[in-house]
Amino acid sequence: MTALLDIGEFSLSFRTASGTAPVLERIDLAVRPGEIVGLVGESGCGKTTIIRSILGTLPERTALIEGGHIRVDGVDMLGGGKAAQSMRGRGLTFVPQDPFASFNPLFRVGTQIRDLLRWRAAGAKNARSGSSRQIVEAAISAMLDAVQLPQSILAKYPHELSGGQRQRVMIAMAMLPQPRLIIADEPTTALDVILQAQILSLLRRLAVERGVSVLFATHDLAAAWEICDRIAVMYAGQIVEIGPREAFFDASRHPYTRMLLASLPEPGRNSEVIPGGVPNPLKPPAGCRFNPRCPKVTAICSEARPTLAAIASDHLVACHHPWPANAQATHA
């Protein structure tokens, strides 16, 4: 199947005081036509930074594309064209994590939702047409009944919105233009634990009633269990593993990966640290990235870096030493 989100041997590094920093090293992702694929790790690995890549929101003075491509629907995401601009609002949207950074505290949900719906809609040079605004008013009022809002929360201020009202605005506004995908920045961090569940919930609803792939970056590994089909796991702007939901947590084969599970809280068990810290992106060590703490760490784990190869059906794993297949796994 065509990947609708295609990411290849993408490398990206910043300027800065100190010397260029290697951010993201050959990275390689796609999300399929109707998937939701998590992408995980520990905050600052790179997920933010993949995201800045495909919206077109990187510091133009400090990023380096180093090569690689990234496209949407076959659209170069990286040329900066009129097609790219095109897609991004349109056939791509994207859900905040702080939703409430996105909204104009001056302007009513309601003004802000219409404002952006027209800017976005394939005829917006007729949007002031009587039979376009009742068009746009119609899905709007539809769009609202999806993600469980009133109407009357058109009237209001962003200030008056709870935390959880104001994310399913965000949602609702993505899901207006009726993209093709969706990028989601660990959309649920400031929200209470039943109130991420419904988000979640809604969320993958959605996606899979509309066909829209999904793109979710978060820290949780219990969030990309409630939504995603497959995750890719990121260590320190690497992709080291990428399977299906079940088999990243029931037979993950990257020591990174089994370590970061390990670690999580569990009724019964001691949770355990992963020793030593997060590799200066100024100095990466050379190549696996996770070798300075691999319990399997040999010679060529710091003399080659590994690539993404098929060790089962739909699970790739970039390790020298990837634990067996018949290795007892731990559960999240």
Contents of the next structure:
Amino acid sequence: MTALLDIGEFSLSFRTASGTAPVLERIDLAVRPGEIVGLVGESGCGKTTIIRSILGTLPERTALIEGGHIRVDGVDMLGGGKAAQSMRGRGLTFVPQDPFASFNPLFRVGTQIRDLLRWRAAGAKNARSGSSRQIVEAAISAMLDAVQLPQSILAKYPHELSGGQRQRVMIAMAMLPQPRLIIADEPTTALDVILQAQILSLLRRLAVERGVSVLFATHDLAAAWEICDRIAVMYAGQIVEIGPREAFFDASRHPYTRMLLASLPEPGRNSEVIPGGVPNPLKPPAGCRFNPRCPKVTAICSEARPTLAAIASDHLVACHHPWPANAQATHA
Amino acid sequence: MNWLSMVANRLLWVIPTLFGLLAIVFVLSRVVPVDPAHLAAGEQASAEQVQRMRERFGFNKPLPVQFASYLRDVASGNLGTSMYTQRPIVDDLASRLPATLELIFTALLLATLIGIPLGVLCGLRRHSWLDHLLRVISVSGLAVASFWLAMQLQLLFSMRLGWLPLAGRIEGFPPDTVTGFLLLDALIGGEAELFSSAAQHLALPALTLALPAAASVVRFMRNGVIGAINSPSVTYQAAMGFPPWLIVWKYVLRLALSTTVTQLGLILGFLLAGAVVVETVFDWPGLGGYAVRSILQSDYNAVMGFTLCTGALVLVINLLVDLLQMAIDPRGSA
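May I ask for the structure of the form predicted together with the partner chain now, the form predicted on its own having been displayed?
Whole complex next, starting from this chain.
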């Protein structure tokens, strides 16, 4: 099956005042049609940079693409060409992290939704003519029902909505153009726990119903487990493991993944802290970037970067010394 | 806060503000070492005549008493009589106010017409040659003394090129007064020649006032646009494929305007202050020229009247600006 989102060998650096920081190293990631993939990692591991690369919102002056490709539905998203621009807001949409700041505060919610549809939605090309305007209004109205919002929010200003309502509008805007892929960047971090669960299940339900793929970036393992089909784990700009949701919790192979899981609080067990700290982004360790903190480290780990390799069906690990399947996490 | 309660709140502050303003100007004008009674009586006057003048205007009484009786007059709508024109100051001000308003509103219109598009361009093309050029021009535009600029414009357009009149407000008899704005009155009366004459006379003084104001509008719009472009809402819209022209000319423009509008009150205050100089250079029959003459002649009541009038004008302008701000920004942060 061909991938809908296809990221291959993608490397990116940021120019900073104190040197060049290799933020992403040879990222390989694919999202298949109809699939929800979680992109999990600590803050600063490069999740948001991958997302901004796909969406074309990297800071122009400082971001330096070193190599590789990002394609959505076969369209190259890196060159900034017409096809990529036309993909955004049509085949590819976005649910942002901060649903409050992502609205323009000076315009009504309805204005901002209608402008998206008028200019972006498939099948609404001549939305200024009477009949297609009715189609647009009907589509908006149906979508508000689907995300369980009253029609009255269209006449409101963003500051008059609650946090949960704002994120529901964001999901509605992501769904309305009938995209094939939605990128969601930590869409629930600004919300409380109960709202988080509601928003995530709403996102999952709508995506499954409509057959839309989702790339869901989060630092929250539990959230990823709630809604994802597959989970990719990142550490310091490298993808370390990609596996199905079940394998991720029961049969993860990469030492970092195991330690990440062990750091989760669980009844009857103390959470364990991963020793050491996140590497300096300007000078990441050579080879596997996790090697200074890894309990299984050997000489080769700092010499050669392990490549993502299939270790079981649909399960990829980038590690020279992966844990054997079904072994308990025994690093403590 | 809705706009009604905002207006009510502002109106409550009008009286204490104007009172404070009058108190300061009153004290300042009385500590100046000039004897107005002497000036009013004339150079040849005897000591006795000067003394009579003093008693007539009440200068012989203690300062608080003078101030109290002045305030009593003001409260009943009487600003006193000008020692120079011998007319009620209210009449003097009323006959000159429209000329000043026409001048500063035309200057404001010019400043926004020039400043807003240029500011947006600079914000969009930050660090381009246009941005750097306009930054130099706008910084010097702010720094240039307006009387110098006025005289340079007179030299070029009136003396050298002969395109525009040197000074004054109109050639021949003015049109019938309806609004007091000659341009509008000429339009209403359908008098094309008078309109063209009024416009030609207005051009240079309005431009002199408008250029420094345009410079600050450019600065505010530029910074507003840069702030808006870097805001998450614009990043979101770009990621969602909104057309760039829609993002800029609808969403970014409104954000930048909302920050610039808050500065309009300040800009209008500067225009009013600048009008004093510009009206003098161009012999424009407005409040500014009147104020300068009154100050030079120590015409106390006239100076106080001018202060009261412009103070009230600034309060009204700020109120209007805040209402405009509320109309643009629904969050009601005013």
